[in-house]
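Below you'll find only one chain, the form predicted alone, shown as structure tokens.
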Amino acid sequence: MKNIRIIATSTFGLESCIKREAQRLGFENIKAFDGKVEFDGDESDIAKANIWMRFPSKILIKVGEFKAVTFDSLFESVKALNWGDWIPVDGKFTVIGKSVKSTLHSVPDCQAIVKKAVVEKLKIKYNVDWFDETGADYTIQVALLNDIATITIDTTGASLHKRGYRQNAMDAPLKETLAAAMLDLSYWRKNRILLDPMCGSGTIAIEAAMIARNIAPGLNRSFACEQWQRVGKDIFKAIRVEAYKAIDYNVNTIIYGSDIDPDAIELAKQNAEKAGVDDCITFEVKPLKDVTLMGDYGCMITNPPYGERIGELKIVEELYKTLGKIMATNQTWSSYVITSMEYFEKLFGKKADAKRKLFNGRIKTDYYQFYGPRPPKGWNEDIN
């Protein structure tokens, strides 16, 4: 029975990507809200979401939701929830919180009250007066928005963007979840050439290769709920076995990544090898001015420098002008650029067909999308 309400948290602008992904994975009763997508599932779906979802930051269990405008009502409502369904007698639990536009605006006070309420409920459940908290970790969150408290438990642990392949990164790295979403929001598919001419440590190219090869993004990392009694390692093992079987080692995809920095390219190669896709990507040291478009109907997707440091602006403006000139050499290509520079289109030399607001970390950006023509019917059918 699918009686667990699961929340996939989202950075601003990626909710639609997560909703489509939840649909593709077969989850039920899917609803999108600002900053999150909810769906019904069971313990196996918790593992499936953590291992397979490319765009969320966390996978949470929704324990309860209610209006709370006093500390007494918060305490009583939290105490009424079935904490013993998830937290065993030896469970180690911490409480984190946030409050936006709510009467209960003191987050530390809310955290303390939720902790006390959970303890009081578990005392009744297990008939004990003291908890050693020596077992698995359970992170509880109280999130208040417009006086509505949503109480969750984090099943993920370290954020889902931490796939495990990127041990090191260059300055201002693009999160893996955002890179994957940029691909999802583009016309790129595994039978089309992909180019990132300012690839840095290779995140966009690696995420594309993982999508093309159908490698689950969470396959090679661990999750908090693997240590829980109710979910546990056996469920995760079964999902991982199926995920390994689903990998397509025979896919024929063409992905290029280049950068002017030799250290960045060396790092990109190392990251691709850790991700198991080094044979899918051609990385090379190359200044932007020397980049050429090979083949037709390709997609250029990149996260260039934004020119936010003193002295960089003129250099970045020239990069954007050069990028526009390169893309103008082949009208069949589509271009996708994420940047915080508000006059990017003027430098690129073309008005975007679409523009989407996204956050790259704490930086507010726009994702500029320039569409090339649709490939003719039957084009590149021989590519898997």
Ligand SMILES: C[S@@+](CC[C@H](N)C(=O)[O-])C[C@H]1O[C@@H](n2cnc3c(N)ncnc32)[C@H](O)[C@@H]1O
Contents of the next structure:
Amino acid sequence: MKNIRIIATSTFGLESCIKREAQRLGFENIKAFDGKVEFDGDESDIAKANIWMRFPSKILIKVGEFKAVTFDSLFESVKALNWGDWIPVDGKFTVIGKSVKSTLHSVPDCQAIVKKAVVEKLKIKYNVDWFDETGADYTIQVALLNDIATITIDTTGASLHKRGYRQNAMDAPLKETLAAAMLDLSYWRKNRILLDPMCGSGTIAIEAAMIARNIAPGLNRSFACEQWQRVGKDIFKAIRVEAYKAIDYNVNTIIYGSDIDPDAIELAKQNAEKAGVDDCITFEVKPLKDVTLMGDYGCMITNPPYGERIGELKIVEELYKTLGKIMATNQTWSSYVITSMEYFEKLFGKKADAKRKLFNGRIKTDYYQFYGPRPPKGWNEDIN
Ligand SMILES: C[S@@+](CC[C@H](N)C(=O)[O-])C[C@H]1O[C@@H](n2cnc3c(N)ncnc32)[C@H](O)[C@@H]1O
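Can I get the form predicted together with the ligand as well, since the one above is the form predicted alone?
Then the entire complex follows, led off by the chain already shown.
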């Protein structure tokens, strides 16, 4: 029975990508809100969402949602929820919280009250007075927004951008979830050439190769709810077995990543190898000025330096001008650049066809999109 309400949390601007992804994965009753997408599912869908979703930060279970303007009503409403359905007698449960535009604005007090209410409910369920909390982790969140409390349990653990392939990173790496969403928002598909000419530790190129090869992003990591009685290892094992079978080892895709920094390229190569896609990507040490566009209808997607460091601005302005000149050499290509620089289009020499506000960590950025023409019908369709 699909009677669990599942929440995929989103960083600002990625909700539509997550909604489409939930549709592709066959989840039911999907609804997008600011910062999250909800859908119905069962235990197997929780595992599927964790292993297969490329764009969310976390997969949560919605245990309850209600109005709360007093601590008493918060306590009673949380106590009324069926905590025993999820948390066993030895479960370790921590409560985190946030409060936005709400009467109950003291987050530590809300957390303490929620913890007390859960303890009281579980005491009745298990007929004990004390919990040792020596078992699996259950991180409960109380999130207040406009006096509505949403109570969740985190099934993911370490955030979903931690795929397990990037042990080290150079300066200012993109989160893997954001890199995957930038690809999803572009014209790039596996039959088109992809180029990241300032690839750093290779995140965009590696995420593209994982999509092309149909490698589930969460295949090589563990999740909090694998330790839970109710979800557990067997369900994850079944989803992983299917995910391994779904990998397309013979995919024919062309991905280039280059960077001026040899250390970054070395790291990108190591990361690609860990992700199992090193044979899909050509990484090269190359300054931007020497980059040329090979083939037609390719996509250039990049996260360049933003010019925010002291002394960097003039260099970055020149870099953006150079990028614009390179992309002007072949009008069939599409270009996608994420940057916080407000006059980027002026330097690039072209007005973007679309701009989307995104957050790269805490930095407010725009994702500039310059569309090339659609390839003629039948073009390169035989490549895969
Ligand atoms: C913000 S970082 C990219 C991070 C990358 N997206 C990642 O996830 O690791 C910008 C990159 O631009 C590279 N870069 C700066 N100037 C360059 C130039 N003239 N030619 C090529 N790459 C350059 C830097 O070495 C750096 O790796």
